[in-house]
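In the block that follows, a single chain appears as structure tokens, in the form predicted alone.
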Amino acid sequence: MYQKLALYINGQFIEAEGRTTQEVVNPSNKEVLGHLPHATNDDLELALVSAERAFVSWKKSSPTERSTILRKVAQLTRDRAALIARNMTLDQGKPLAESMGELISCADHADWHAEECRRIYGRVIAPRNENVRQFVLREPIGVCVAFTPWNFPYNQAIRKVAAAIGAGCTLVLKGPEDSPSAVMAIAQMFHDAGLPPGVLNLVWGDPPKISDYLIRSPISRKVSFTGSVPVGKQLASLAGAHMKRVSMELGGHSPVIVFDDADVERAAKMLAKFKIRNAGQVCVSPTRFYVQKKAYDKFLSVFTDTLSNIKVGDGLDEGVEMGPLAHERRIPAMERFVDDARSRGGKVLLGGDAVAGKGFFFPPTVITDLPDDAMLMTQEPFGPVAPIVSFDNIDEVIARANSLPFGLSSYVFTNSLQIATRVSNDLEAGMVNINHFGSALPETPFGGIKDSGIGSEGGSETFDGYLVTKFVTQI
């Protein structure tokens, strides 16, 4: 059975009970899976007040207590992974193997935060006067509000929930209405793990309305958002007007640089598989391919051949490697990119047209011969469309890669240590992957620079956005 959908406020699951609801649809066949209740203003206020009340005691809780709950959630994630993954494939569309992978990696995130929250340390500063004692304390910031996206519903939510709760904060979370089952499962697991009422609250509804209400409230102290650059800027502006701290993991347009001296065949195969992960609906998906001229023809041939053999279909079907786009509005978005490319002289070597049928399917697509100011080269497609262009030398490609206002992730393939060092130093990105894909592990920081965000999630930096620094001096 598909996940039962509800609000979760002050330790209680609250069903529709006369509230507005919206249909949750399977993107593979457009079948209605369930009805999601929208929070009223009274619900939002209750969630905030409950979080405020719970913070009074939760901020004083032992890190050991927080760690124990997070470890229980990690184990429950592993125990329930099969059911949660199936429901995630039903409402989000990604292949079942990808859903399972997301769940298992998220269990690791909960375990990492369980261990790291026991090491939130302050420090002692040596005084100038021998009779003075000086301390730095790290304390939870308070009630946090978080907004998470539909592409990795479990992953993006658990990062924020585990960090906030591990730091001693309380949280009101608005999950993704298009793919809600995984976030509902998170609420259920924290509930079952014994999290006190009010520490975690889950609401759904109209995104602009909810974000405005939660951020403007004097109760909330911190805003965390993962999503598009335009929306992130709006929320950061609203938070700034109320002097609230923000962490923002926003969109990117990840450059891929393949040099002549790379293992070109290996790079092409790896990148083709990585490109169609979650149908390209990944903020760190490789989206601008720059291949040095001597390697260009071979790379293009292997890359295109690999994508042409990808099995596209319902994520629950055996052998499917790429599912549908998550919702219907993504189809015309892909068509706009392709139409613009064709109008700019681009050559569509593979795909390019929506797949006829019930679901929201768009095939792996390869486009060449694009100018740098084409839509595909300047805007994040967030889908299975790959533009591939050539370059001459390292100075040129670094300038082209850095020319956009985005700076989330990047990928470099070379067998030269000198080139790898130069490019990793000069690329304007929060993450640089050289000859493999190594980002998004629990123990490593994940975040961007420039328009791609503020702050990091994961690694030893994971709690920074949820803690304030207090200096104490006494004599």
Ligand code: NAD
Given for the second form:
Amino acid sequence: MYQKLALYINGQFIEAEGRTTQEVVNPSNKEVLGHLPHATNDDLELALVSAERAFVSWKKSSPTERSTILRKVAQLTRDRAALIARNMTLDQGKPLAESMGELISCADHADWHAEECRRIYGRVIAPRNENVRQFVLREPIGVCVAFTPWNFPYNQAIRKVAAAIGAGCTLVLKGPEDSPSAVMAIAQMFHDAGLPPGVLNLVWGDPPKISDYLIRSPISRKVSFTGSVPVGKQLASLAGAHMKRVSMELGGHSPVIVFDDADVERAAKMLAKFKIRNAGQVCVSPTRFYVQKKAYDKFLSVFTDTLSNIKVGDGLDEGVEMGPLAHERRIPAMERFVDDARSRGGKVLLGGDAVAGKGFFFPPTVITDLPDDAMLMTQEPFGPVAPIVSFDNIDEVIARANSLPFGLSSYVFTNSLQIATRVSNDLEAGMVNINHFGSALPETPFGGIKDSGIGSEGGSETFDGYLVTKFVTQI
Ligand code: NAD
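Okay, that is the form predicted alone; can I get the form predicted together with this ligand now?
Expanding to the full complex; the earlier chain stays at the top.
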């Protein structure tokens, strides 16, 4: 049985009941899994008003109370992981093992926020006059509106929900219509964990219409979005026009730099496996590969060989390592990148053409000999396509890596301490991974700079976007 789909407003699950609905499709075989109700404007208003009403008492809840609910959600996530993971593979396409991994890491996110929300502190500032007391209080910002994407449906949502609720905020969340089951499951778990009505509200519908309504409303005080750079800029400018705080976790185009002195074989094997994770539909996926000249041939051969042995198929099938793309529109998106590469003289060493059949399958693809201004080298492919080029020296490669407007993640392979220090200082990125992949843990900050976003999720920074600072002075 696939997940029941509904709106969740003021503690009530509301089914279609005459509302417009949208088909949810399995990307492995195009079968219709369910019908998702779209929120009307009245539903959106009710969600906002419910969140506003709930904020009056939720902002006064003790951190222990918030922590208890987040802990219960962590436990429920573990208890229900097998079912939620199966549904996520059905509507998103990723292999079951990846869905399970996402669920288990999300239970950690909920637990970590449960601990950390008990450590939201203010401070006391020494006065100039001994009779004065000066305090800095950190208070929840108010009603938040959040928009989460389809690539990590559970993970992207729980980070925002746990941070908002842990900080004492209430929220209206719009989940991903293409892959809704995991976010539905989140609403059900908070409901079962005893979250008061109105603290979390979940809506679905036409993304631009919903975001426009929720951001313009005088009730909302903060906007959090994960998705593409163009949409992020649009939502941030609307939020700016209404003087609302934003957190933006946007796309990147993560450079990978492999130096001659690295363990090239290890790097190539690790990167090939990382590249096809979630069929490359990962904001921190390694997407531009720069390999130093002496290491280039070996890297290319091991990387291509590893990718050519990846089992692609329905994520529920045993041994499948890469599923389909999450929806139909991603296939022409991949084809545009490959067509541009071919027209720019690129050599397609592996893959390159969509797989015929029922699902939205695109194979692992390796392309070389591209100029730096090819589409693949300048725009995030968000799919299983890897462009690989060579470089001569460190100054050149840092300049090439920093040449784009994005700055999310970056990956460097070297055995030199000097090189490691230099790249971690000079790469313009929110995250620098040296010789391994270590981002996205609950206790570490995750976020981008430049066009890749504003603010961090996770780490002790996680509540910053959901709190306002109040200064109190008394005599
Ligand atoms: P898209 O830009 O149409 O949508 C991206 C996400 O934003 C979707 O979840 C969508 O529902 C949402 N969205 C779109 N317009 C919106 C609006 N006006 N208001 C609120 N939400 C809105 O592209 P797509 O084909 O769905 O996804 C591909 C692109 O999205 C990729 O190139 C990638 O850059 C980006 N993306 C990034 C992440 C991430 O984790 N940063 C996740 C998913 C998608």
